[in-house]
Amino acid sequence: MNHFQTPPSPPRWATRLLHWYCAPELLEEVQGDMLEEFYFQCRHNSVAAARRDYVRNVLGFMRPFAIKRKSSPSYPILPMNMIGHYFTVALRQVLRHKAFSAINVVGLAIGMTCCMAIFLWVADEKAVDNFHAKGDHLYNIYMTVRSATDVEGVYNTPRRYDSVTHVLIDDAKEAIAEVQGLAFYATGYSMPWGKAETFQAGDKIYKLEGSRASNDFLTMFSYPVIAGDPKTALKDIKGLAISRKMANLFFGSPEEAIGKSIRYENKRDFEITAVFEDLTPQSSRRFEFLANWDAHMMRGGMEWSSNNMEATFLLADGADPDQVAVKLNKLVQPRLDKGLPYTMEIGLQPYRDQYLKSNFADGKPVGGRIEYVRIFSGVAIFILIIACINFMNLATARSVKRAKEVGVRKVIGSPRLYLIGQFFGESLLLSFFALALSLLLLQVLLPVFNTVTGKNLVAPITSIPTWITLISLALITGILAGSYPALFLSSLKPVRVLKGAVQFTQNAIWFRKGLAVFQFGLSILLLIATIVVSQQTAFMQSMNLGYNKENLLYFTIEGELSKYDKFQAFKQKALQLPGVRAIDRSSEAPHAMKFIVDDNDGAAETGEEDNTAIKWEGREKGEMVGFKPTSVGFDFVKLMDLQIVEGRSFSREYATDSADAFLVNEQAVKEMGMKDPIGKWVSAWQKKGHIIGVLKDYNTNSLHERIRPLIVDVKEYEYFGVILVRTEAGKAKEVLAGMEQVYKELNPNYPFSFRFVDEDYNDMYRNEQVMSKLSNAFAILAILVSCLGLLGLIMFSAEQRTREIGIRKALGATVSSIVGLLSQDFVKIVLVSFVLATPIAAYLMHQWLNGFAFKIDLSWWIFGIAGIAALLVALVTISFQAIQSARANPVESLRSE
């Protein structure tokens, strides 16, 4: 070895990994022999050898015995009686910092109340149908219907047409063992599409609403019967259960209904065979009463206004209800009409989702109204963060006047855990405080919550598992809240503290503007998703649909007015009503047109004349549309305000017209693939004539759905349907009340009932309408929290910055300046979150208006003011407190450093 040259040294790293890993009583033992070895390496071979050598040595010594073990506290993980001196500490810290304690409060309580009352409405959508004792084994079917250009899904009953209708599921109960319990509901019966029914018993009579059922329907659901047999109640074709409202509206309580007899429609008299009570908020069917399901199916085959029937199935226990799908379809398969140009196969849904989960997709249910539950239930949890994240930065921005004091604990022995159980206890004070504040916020709110939802929601406060559900809440949102605090503190280090330098990490401050980014971007996200809906809700409610839906009521044809000379003679006196414009019918209400009919070649090649079959000029066969047929009188295209762009309309000059002509919309014309429509020929309903005029397309449903091919005729002495009322502006009142005199003596056994169509357009969208609302509501107290814990970084910034700021204000420096320096930080943190959130809120508005059918487009400047409108009110937010910084006195500033 060289005198002169340095001498060899085995590898720094793997000495100082010895040095980590390797036990203190080995440490120096273990080193000495490597050491000797290294160098009697370096003596008989080369330095690189020895090197090699000590490095598996050093690596080859990382065994279990060797390992650096820490020692015990030695005071115990939890004590117990530090948990009273916690809440001592906090309670003073909190008494102490009465406007920092406020904040802090009030923005966890609004995150909360919010929380619990999305979470009630969440609680109370879920429970709709959860009810029913059997539930976990009720299915539904539903029907996945395949045509060469289209799959639909439909909840429906399979059945064949011919001499009469056949459902093609009633024995399913004996061919399938699984199967206990088979009911049938009929589903056409609730308003806009059925109608409520006149029911008379003495001099009393009343329109309900209610529906018909299978005779285990009473027994298979738990709607209880408090009087006569649920397991006899609808076996007859006269019975009918009736519930408890309507049973004291007729006869004055359910005792005295049973046995007695009630007129229907006046045309004949049902016995009350049972009263079962008035149905809970939880369920989704709605119904006063139900009739026989014979009575169901006792005219042609199916009776007249609701061709929709639902099967629920009652599954013995264990049973699979994919396997009992499968036998269903062998069942059902060799019993459709022969030939049809579309598939079906039956698939079973657990009953209790059908709620949520009812629109289709490729033929099988998948969402609904659980996309609403799942969207605020996000909603929740993000404002819940947001506060919470509020918290955490209003926390920071103290800390620079708590290290002192953490620094001055740590001296005087105080161990780490001990500082994070105080300033958890804090925290969790405060939650417990904010839990108390949100509790007396919902109770005041909940009254306007419901309104806005249409539910009637009550806190359930008695009850002890919300107790337990409360006080979690108040935990987590504690414990989160206070965990970045409560670490952040407790690690400082006390000699720096009392020195007064405490500076923070690069990392804890990218901590704390990463959280800013957060919350402002949740913020930023509501605030895009309230514009979007309100447009969205707003489009709807304005859009040009077609026709004109103001000042139009509608009433169903009933009784006497299904007579041609009487409704004649109605039309003729009413129209000489001051405020009536128009009058006419149609067979259905123009803007809830259920009814779909489509051509059936299986009919045709068995020779069987199918009456719903409607077939064109220069149709190819097995091509298939789904028509939506009206029939109407003479004055409708002009009493609806439709548009003719091909031909004309129906007119009492063409006596052909009223057995020869047909008016089509835009969409069967492009359907049916037709280029000259009018002349062509076209039969439906046992009725061949020719398309005299193509109306304009205009929406006979929501905007949820595409608009259909339409085919109108004229049919002026149909017997059901409805009767169409145009009024002057301003005149509804006054024509209403003339129009009911006219009414009561031309059908004098009859209420004068009345639907105004505006007001069901808008009821069509009572979803839209409350989700605009709430998110409106939420959007508002998203960004009031985030700009509290805006609030909370520049206070926290400029506690920071005294010293710059009092030095640059001893320089020269402007006010505005050195507000726009402590401003630019946190315009820089609404930038960057309004860049994040744009795509996310993007890709999840543009996945919720693909459910419509007609929507607005997500146009460039809805993000912009969502950006806008985030940024100015963070910097008016800011303002205050950066003005604040910046007119404090540079002298005081410099003194206080």
Contents of the next structure:
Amino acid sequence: MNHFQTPPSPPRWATRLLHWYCAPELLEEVQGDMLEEFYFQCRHNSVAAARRDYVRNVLGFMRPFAIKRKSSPSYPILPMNMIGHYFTVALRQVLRHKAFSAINVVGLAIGMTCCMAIFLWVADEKAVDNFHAKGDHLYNIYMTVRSATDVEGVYNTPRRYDSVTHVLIDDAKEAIAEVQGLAFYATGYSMPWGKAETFQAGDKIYKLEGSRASNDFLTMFSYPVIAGDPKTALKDIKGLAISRKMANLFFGSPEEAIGKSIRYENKRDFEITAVFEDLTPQSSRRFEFLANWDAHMMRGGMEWSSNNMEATFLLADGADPDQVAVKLNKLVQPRLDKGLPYTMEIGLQPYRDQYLKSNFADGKPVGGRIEYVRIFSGVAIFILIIACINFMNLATARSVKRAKEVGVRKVIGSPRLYLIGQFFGESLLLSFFALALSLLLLQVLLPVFNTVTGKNLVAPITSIPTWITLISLALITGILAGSYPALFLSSLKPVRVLKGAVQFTQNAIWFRKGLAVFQFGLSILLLIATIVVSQQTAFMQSMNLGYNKENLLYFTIEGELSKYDKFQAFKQKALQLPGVRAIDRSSEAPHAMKFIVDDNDGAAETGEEDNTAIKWEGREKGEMVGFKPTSVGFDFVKLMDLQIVEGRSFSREYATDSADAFLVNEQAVKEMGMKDPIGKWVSAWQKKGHIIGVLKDYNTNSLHERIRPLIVDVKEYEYFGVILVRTEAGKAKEVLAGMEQVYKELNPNYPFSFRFVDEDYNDMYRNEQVMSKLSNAFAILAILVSCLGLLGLIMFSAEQRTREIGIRKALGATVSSIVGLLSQDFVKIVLVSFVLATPIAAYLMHQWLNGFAFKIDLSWWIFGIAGIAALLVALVTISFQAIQSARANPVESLRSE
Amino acid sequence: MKRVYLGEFEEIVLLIVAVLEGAAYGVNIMHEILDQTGRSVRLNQVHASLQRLEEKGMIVSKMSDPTPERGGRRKRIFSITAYGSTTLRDIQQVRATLWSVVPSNLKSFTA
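Output the structure of the form predicted in complex with the partner chain; the preceding block shows the form predicted on its own.
All chains and molecules follow, beginning with the one already shown.
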């Protein structure tokens, strides 16, 4: 038996815990009480029970009254009684320095307005195609076509080339379990400007643009159907779904329209089976009507006008699109024609992504409009950053004066946290002022912005999420802008400050200059971008396309006009109208030739082993050139003002021309590898003939595309495609009035609807035009905001050096020498930022220009102009203040000291 | 009359402090409560209550000399203040007044 039994002791960890949390002034008595109780329990109970009890007591004391406060003396986190005071001080600061405050608030407001406008636009862009209820499960097919020389991505559906109507995936729903629905939609090779088609009901005739869709289309997509049954609307071959607008146009109301018959292209009758709500801009697809898909696939009964189609899959919940794509490929590959010179691979892309990401790189959808969304979001944020930098810079500059205040507050006993809160409070106050101002600005500027972007944006000021966003925007801006003064000023040592020893360290000065350089750099970057974008836009619009696009209008050949004698009659009568210079036909509109002869077209008919559609003398076996073929009338070359570089144009004097003659362009000669092309034979579409002339290259599409090989023949007795009319300058209106008369007389079943080539041409660059206008606006704003910042800094600098200026003047310095003295530093800032911004801008603009096949050179003068412009604007801003300070009477400034 | 707010538990603790005259400290008070009222309370409750009472000025405290059974730690001895005892008396007065007007049947029942 051990005599010296160790006395029982409470658990060590519990005691340690107690020591850790318990307030020191309470520890002794609490610990004492607990020990006493422990021994008491040991005596009257078991040791184990005593230990349990002890632990319970230790834990029980974890209560507010006993817990150690982290720091003492304690003060509340939010000093309620000081808030009013801070507000008053902030307001006084704002009002006392009116110019500084105005610069801050206006700068921030501009930044915020840009941000808001841009984010409205971005939200609108992102909302496109995002309204479909089943949107999460909708996927579109895209194909990657790879040949030896080319990788191309397209939204299209694989077909069997020998029979255009055979879609290779039409049984995908049965073959692949994950596919729950499959809808086709015809896109047409002349989209997106479309080709209006003629409808007639009673005596009403209108041309409308629409498309064809398969039966599942209306149930898979959420285009609201207001009359008729969306499930069966497109089931029958006669079925036609129309928009509310179209129903009103023809029948007065959607309800009236159902079941009515409507005549299509004067060829075929459709029955209205459904009416859908007019499409909003939220839909990237535009159509006034949807015809039954089978009617489209049928080549006889209905004018077949499109062989491009979009296939959309509705996938089951949780289906993996990549796996479905693999299965689709397995389904399609064995069905493809044998011996194709290219491979084809199918991918699936969420339907809603198609609008923003429709450019392909290496067969994957990557860019597209999303790039504009990204660029402008970036620009908006840049401008906001520039404005925030102004704020920080001004606050830092003024901090010499505020430093004394900080010193006094610290001496009186304000903790650092309160000072930080106070400075943040001030910047938040200003940023909320700015928010209010920017909301006003937005209301004023939104209509202008809408005109430029072609949108119909409305500020959703009634919705709660908007306010949450706006308030967080103001908060973020305020915190960002206030961060430097709050963190820096609050760290100052009161003793040094009150001794007057605060001179800014070299670091702080560098920081301020660095910020100024950064913001000016951004502004110069934007300025360069603006110049480049507008140069490029102007270049594209004024570029010599190789033909004259002015005063040129066109309309589709249809109805009676496709007959030889009616066409001739029309031509004769129209040519007699005053103001008409020339008329002729072409199989495609000259500025939007979408049709390219595929390497393998025509294979079925020839049945030859080497089944190429277009062949030429000296062609090596297997050599392929993708041609744009077109057939025209005899006067086409003259009408279009095309240039012949070699040989001659078509002429009626040669009896053989309509059967034997071809024109090709220089590009075709190059790609065919021909020397002395005149007189060599070519064959296209089983028509064999000789090259009689070479056309100088001209653009057949937008300038994003390179010039393609072109082959032209004359077809005197076939009339399809478009009629082109060249009018005399300024006579378009009269010509059109007269021509409509003639048209109605000869082709009464079709309304006269025409377009101008130059307008269409401009339409092709709408994105670039919007980009150009917006970047103009943004560059101006950025420079403006930066200059506001510069103005603030020079004001401050002048104020600080009042005494120096006074003394200099008193000693006889001239105004100009003082202006020079004050401006020096700032000019340096602008120069440095120019040097830094230039290479970055050059790189970025080079990237952007790469998207164009025809582009301007990045010449040095673009950068020069941007630099000089920035410098000039900065100098004007600086001198505004500098001259004022320099001219001030030195007596005033010196007396006040 | 100025109302004095005293919780029921606080009142008991205050009474016990008065009862224990000179020996009122944490553990002791806890044990006394158990003995007198049959109510088992936790140490931290007693401490919290004592602290509140001290804040209200009902009791004052001073540290005692160290005692061996507490590992050499001192006790905080509480004693009731004049204000504390007035309060207790006021409370009793209110109760007595109320009892005097309680209907006789209830009175006889409890008696």
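Numbering follows the first chain given and starts at 1. From a predicted model like this one, the values you see are computed outputs, not experimental measurements. The term rigid core refers to the maximal set of C-alpha atoms that superpose within 1.5 Å between the two forms.
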- Message: Taking 2 Å as the cut-off, check whether the CA of Ile868 shifts that much or more between the two forms after a rigid core fit.
- Response: no
- Is Gly851 one of the residues whose C-alpha moves 2 Å or more between the two forms after the core fit? no
- Message: Does Lys573 shift between the two forms by 2 angstroms or more at the C-alpha, the core having been superposed?
- Response: no
